[in-house]
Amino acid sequence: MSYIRGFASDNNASVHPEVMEAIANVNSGHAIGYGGDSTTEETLRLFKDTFGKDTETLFVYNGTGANVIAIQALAQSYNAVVCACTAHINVDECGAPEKISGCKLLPIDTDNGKITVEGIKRYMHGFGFEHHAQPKVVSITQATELGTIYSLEEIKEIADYVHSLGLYLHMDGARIANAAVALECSLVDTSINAGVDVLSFGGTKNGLMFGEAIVFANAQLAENVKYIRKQSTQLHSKMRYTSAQFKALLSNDLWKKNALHANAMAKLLAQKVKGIDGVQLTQEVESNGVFAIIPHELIEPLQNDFFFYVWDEHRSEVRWMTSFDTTEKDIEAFVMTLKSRLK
């Protein structure tokens, strides 16, 4: 069966062959469930090698689960979480963070998906006042929902400010691999080493079939999180299948190869459409997302040929995402179709 290729999301991409092979390789015999298997033990050691010996990692099913559990581990229901207005936890998780954690989200307006210390300061008041939700967590996304990337200095500045007030810094790293290769740094440098307390580490958007990881900067932060994971219905019984995928992703720099290719394809797509009359890029292309304004009447017919999502219907802004399996042929065909429909 063949599926229409497009630029809707890196979630729509296939599973990387090496990841699929890793799943097949553990698909024999019996193994202790819920993480007691040897594959999970090996993969958790690999995470310590990647993020630091003091870190603690738990595997979950999906990104929403990772974000919700991270927030629950850091905050009580009377606390608040500061984030960008475009943050996935604020826009695309159906209210799960607020419903499940009980925490109030405090969004900051942003044109590029990134928040700053100045923006955070707006909510840094009311401490000790029982009528106000108490700020406890600041959440940033790397790469952001608009495809932009925080520099290491920007993350460190936010982390230092947050920590000076006794708050925690959470990072939604659904596309952290794309950010790391763009910054030419390691996964740990753009997260834990920059001051992030808890990282939601994405795998699905970078070639996995399913599974995300939550990386805690230290064991103290993760003290009771295994109970939260179970209560949040994110504990996978046959965990070897999740672990095997992450083992493949972190081995032989597969995460880097996949992200480098996805980013390169986004740059190519942006380059190809930039000079076309009727197409206006709205964000710097720093990772694997291209945001553009195109004529409204063009969107639906173009979606029928290459599916993608509308980002902002009011101003006819669309989002084109690339992935590890996007090809130059895909881009050439899309650009040719785009040009023909603009005539």
Given for the second form:
4 protein chains.
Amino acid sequence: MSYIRGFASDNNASVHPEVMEAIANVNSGHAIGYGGDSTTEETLRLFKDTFGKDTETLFVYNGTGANVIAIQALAQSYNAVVCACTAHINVDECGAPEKISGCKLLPIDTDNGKITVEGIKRYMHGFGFEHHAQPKVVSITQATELGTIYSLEEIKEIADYVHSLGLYLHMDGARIANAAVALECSLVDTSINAGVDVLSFGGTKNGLMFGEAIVFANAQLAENVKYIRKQSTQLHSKMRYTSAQFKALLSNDLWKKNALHANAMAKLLAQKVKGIDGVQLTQEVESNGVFAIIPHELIEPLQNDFFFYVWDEHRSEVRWMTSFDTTEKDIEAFVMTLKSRLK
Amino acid sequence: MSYIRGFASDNNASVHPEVMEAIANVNSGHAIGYGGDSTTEETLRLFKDTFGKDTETLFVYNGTGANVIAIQALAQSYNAVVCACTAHINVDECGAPEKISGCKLLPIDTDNGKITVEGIKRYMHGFGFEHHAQPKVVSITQATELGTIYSLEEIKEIADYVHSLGLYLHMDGARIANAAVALECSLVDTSINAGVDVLSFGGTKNGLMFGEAIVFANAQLAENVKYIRKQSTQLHSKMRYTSAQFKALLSNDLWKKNALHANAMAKLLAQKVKGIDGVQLTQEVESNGVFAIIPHELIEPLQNDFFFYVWDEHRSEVRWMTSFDTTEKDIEAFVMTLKSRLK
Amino acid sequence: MSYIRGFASDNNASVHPEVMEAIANVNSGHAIGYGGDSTTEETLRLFKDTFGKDTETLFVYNGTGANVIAIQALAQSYNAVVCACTAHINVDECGAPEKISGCKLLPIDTDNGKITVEGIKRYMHGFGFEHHAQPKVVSITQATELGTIYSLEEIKEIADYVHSLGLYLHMDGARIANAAVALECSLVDTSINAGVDVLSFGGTKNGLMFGEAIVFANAQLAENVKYIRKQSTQLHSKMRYTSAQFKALLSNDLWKKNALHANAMAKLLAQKVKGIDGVQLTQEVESNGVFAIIPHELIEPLQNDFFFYVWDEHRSEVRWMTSFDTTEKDIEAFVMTLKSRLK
Amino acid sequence: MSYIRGFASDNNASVHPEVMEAIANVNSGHAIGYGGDSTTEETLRLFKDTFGKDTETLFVYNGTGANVIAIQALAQSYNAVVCACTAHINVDECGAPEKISGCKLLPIDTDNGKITVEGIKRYMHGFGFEHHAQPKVVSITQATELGTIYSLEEIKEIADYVHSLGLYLHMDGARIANAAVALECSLVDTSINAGVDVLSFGGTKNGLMFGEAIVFANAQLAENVKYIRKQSTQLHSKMRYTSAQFKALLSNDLWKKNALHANAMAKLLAQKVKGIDGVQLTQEVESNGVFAIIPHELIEPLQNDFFFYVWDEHRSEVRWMTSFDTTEKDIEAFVMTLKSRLK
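Next block: the form predicted in complex with a further copy of the same chain, after the form predicted on its own:
Now the complete complex, all chains and molecules, led by this one.
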């Protein structure tokens, strides 16, 4: 079986061999469903080791599920969620957050995917005014959809501001591993320790077959979330197969190795295309994505050789994502093709 | 790693080796996400071969997701869904159907999990009356939650009646394979060919790691369902891993072998306990579940040896489910323990 | 302008002259919208006088609105609401409770519209089990849709049971005035004092043009309900016109006079038809509704003279409602016609 | 009873005497509920006379209800609604559109409350892409929340563009009467004839006690809207009292007289404050609202004498609304106070 290699998304990658092995290792005998099994128990212990003993974690199928459940846990339907206009919850979930939580989304325009206290302030009014969807959650993405990264100080500043107004801070960490290794810090330092109340912790884009974890800063925030998970259709019956994957990811620093490699490949790609005439990088390459403007007529032929997505049709901007299984050879081949087409 | 074997649910079983192998076989290289890969393409072709060329199929994570999406595809929020009071959508999905589709559920009391035209009629009034949630979908479960099975004639009778009133027939086929082998018919004969408009086709309980398929009788019914799937948080990014499992299930009659075995084990179990003093079977054993009343004080000690669920606390009724990986040894050991505890 | 008089519903009646006068009296000058006006302030004080100083009240447009907001105030979407199968929320609101609150409704079969602790118990299980919509509210209707009335002891028994399990008791009091006068007690005695947590207090069926009040037993239950009211589209901008009506209703015992009259007219009607051959009363006449089985072929011709609704087509059962403006003459004329048609 | 007069909102005004009289005139005898009465029938005929014989109209309680029902009639939950960031549906309905329709709102930044084809284009992409909430409705407000007015050409241009993409055009006409008189055209010319598919036709702000009408360009668009109205809690039982008000509004050009007066008063107010030092008008005064920046320290004392709302705290911008019952004396008194405070 052969697939075209490319830079479409980190979810076009395969499952990491260690994750596959972990799955195979639990594939014998019976296990209580829905999380009552010993693998899940062990893995949840690993999450407490990683994120702190006060945290509570639930596993779900995917990122949209994680985000939608997190919002429901933090907000009522008459609340509003502030986020970057580029946020996954705002543009890539087909309106799932609005439909399932009932909440209004309040988007902040941003050039680099990052929001600031200044941007949030625009929406911090109308508290107590019943005509106004009441702001209750601010959601940031780490690393952002544009491959940029919030520094720990930036997160803390947002968290302090958000908390001072009685709001919660949610982090969409579909690529939190890429952010942590870039910041050379731990997973908990760039999330819970920086003031995040609920984290959507991504697994799929970092080598799992499927699976995201929702990490709550404390048990109170997670109080009724098991019902929300079930009602949101995100409860896996054969949970051991989700848990085993996360166990592998948090063991032997696999999350770190995968993320380091993906980031390094993006850096390499950026470095190799930076000098090329006709290619203009549009974002700092801080994690595992490279954004560039290239001649419009090149896009389609190039996609036929290496699949990737157009980010902004209008600007002729494309997105190249790397992953744990991107090879230097992939990059060399791609750059060579790019160069030859640019001639 | 050791798990207690038992009869709790067919989702306590492991993943069938052929399914694991199929997963491993697609685990190399890149594949377009969200179903744009070649494995998905091939598997969808297999579904057309199985259910007819006019049908359309989508893959989702789990049964609750499949049911909730099916209802949304067939009904508006002001519609109502008629089902057995024992239906999974009515008692086991934490209200997901109501919340996500907005529809009212109209439960029919039933002793054996099966509904009839007579029972449906109770709710067939108030059409055009705006105070009344308008009935639009009838949902039946095959095999039922009580292990019983609708004959093809029974399904057709319901389908004809339902269609004569302009309603749709949905089948929750979480265990359709067990029903088909019991009826000695094909999957399509006990569903689409019998008049079912939309089928939730179960994979997880028949040997998959996760995954259900939603089969629409025709393309028109499925017209906008891809948006519904995404908005309902049920779209898998690394779809090749879902598709590969279904491909395995529909290849080499794996679905049939698994179901035949599970059913045979239930029959064996029923046969072995039938004569025992203090054990009273409460349902015909037509698929892979055995329902029995046993002395109340026996339940807990027995659960410690072989995990299973209490079905009706009040009646001291328990449920024993078998699966593709239940062994004759399991049953012998269980029956021996049961007998010894009954002394 | 002439309308056919009849017994269709107490909402076919006109607006009581004192209510019209109260409306006219506030119709001058400007008033702050959405409830910030002095009439609303005064009326809310009257509600505290009537229902107790700890209670909190909000005005809404109609009964469906009141019920749906009450449920949202008491329950999350993963909760369930237990009610009689005949309850207005279950059969007459086109699924609004399910759609807007997301909650599952759990109907109890009943012959006379009243539920009992015994009936509620059927659903009191599965607490903490995430697959199960968690029961959180029991809703009773006073007077019931069948014209029957809960005694204070019956309400208290239900309230005690409900509270002992951590659930809330909601009362749909669309006809609470009719119940209170029948019980010869105050409005608060048959609701809050009997253990009701939230009351939908009906105005429209007792002489208002529109308007229902939601009375919360304490401020904590009402904490965020102003947002829920607004988001549920039930906030009246020119609120003074709603409040003025309620002020009239609670002044000079208007609520009581109207209800006493309506009940007396129902009693009179019942008394006059009781002896008639071919007419069989099906419910005790305790408030302002008379339920009777009459020959099927009589229904349509009789409706042409005096409009009323068929309650149960199958049984040939009809419903005759009286209201504050029903006259003895109405009843005499109706009974005469009925008798002449029965010959 | 005395109220402070002011410029807070056109819904702080009272009910027009002719409307009160119309209400009184239907207040006798019985009438079939929920719209089956003769007053409703007559009034619906008036709507057909006004908006065209192909149109269909439903009455509801308020503007939020009208808008939310209109969106549900036009869109599925996976659709998106494009509107001005200042739109009532976006900022003044506590998230009701998102919660009840499930749709995502896509706001366009605007200085004067009006959106353009250029602005809409920003969101016209991603059709067929399941990750993207599918744009299906564009909603414009006439007159806008900033008192400005779309010309007929501007509406037509938007309508043509919207329809060319298969989308619908919704008009929030809470103040459509003010727009029509300003444009010196009929109600239908500035709505249905200009390409509007569904109109929320406002009554409350133009002299009614309560009541909005939803006008559908054709019967097909309104096909199932009666269920949506009921399920959205917006069906009035004693409908004759809603209909009578609309009948009065559409009779003897009452809608026009009221709107002409309100607009004239706004023009007068604008003219009188324009020259004043310290007062800066921020919008063209095209209908019945005046927007101005005034010294911040003046706002509160001025509000004590004449109630009005702050529009933009940050800019010290206030909003003064006039209505059918604003008098020249009101304006003179207000301007005098303003001037004296500015000294």
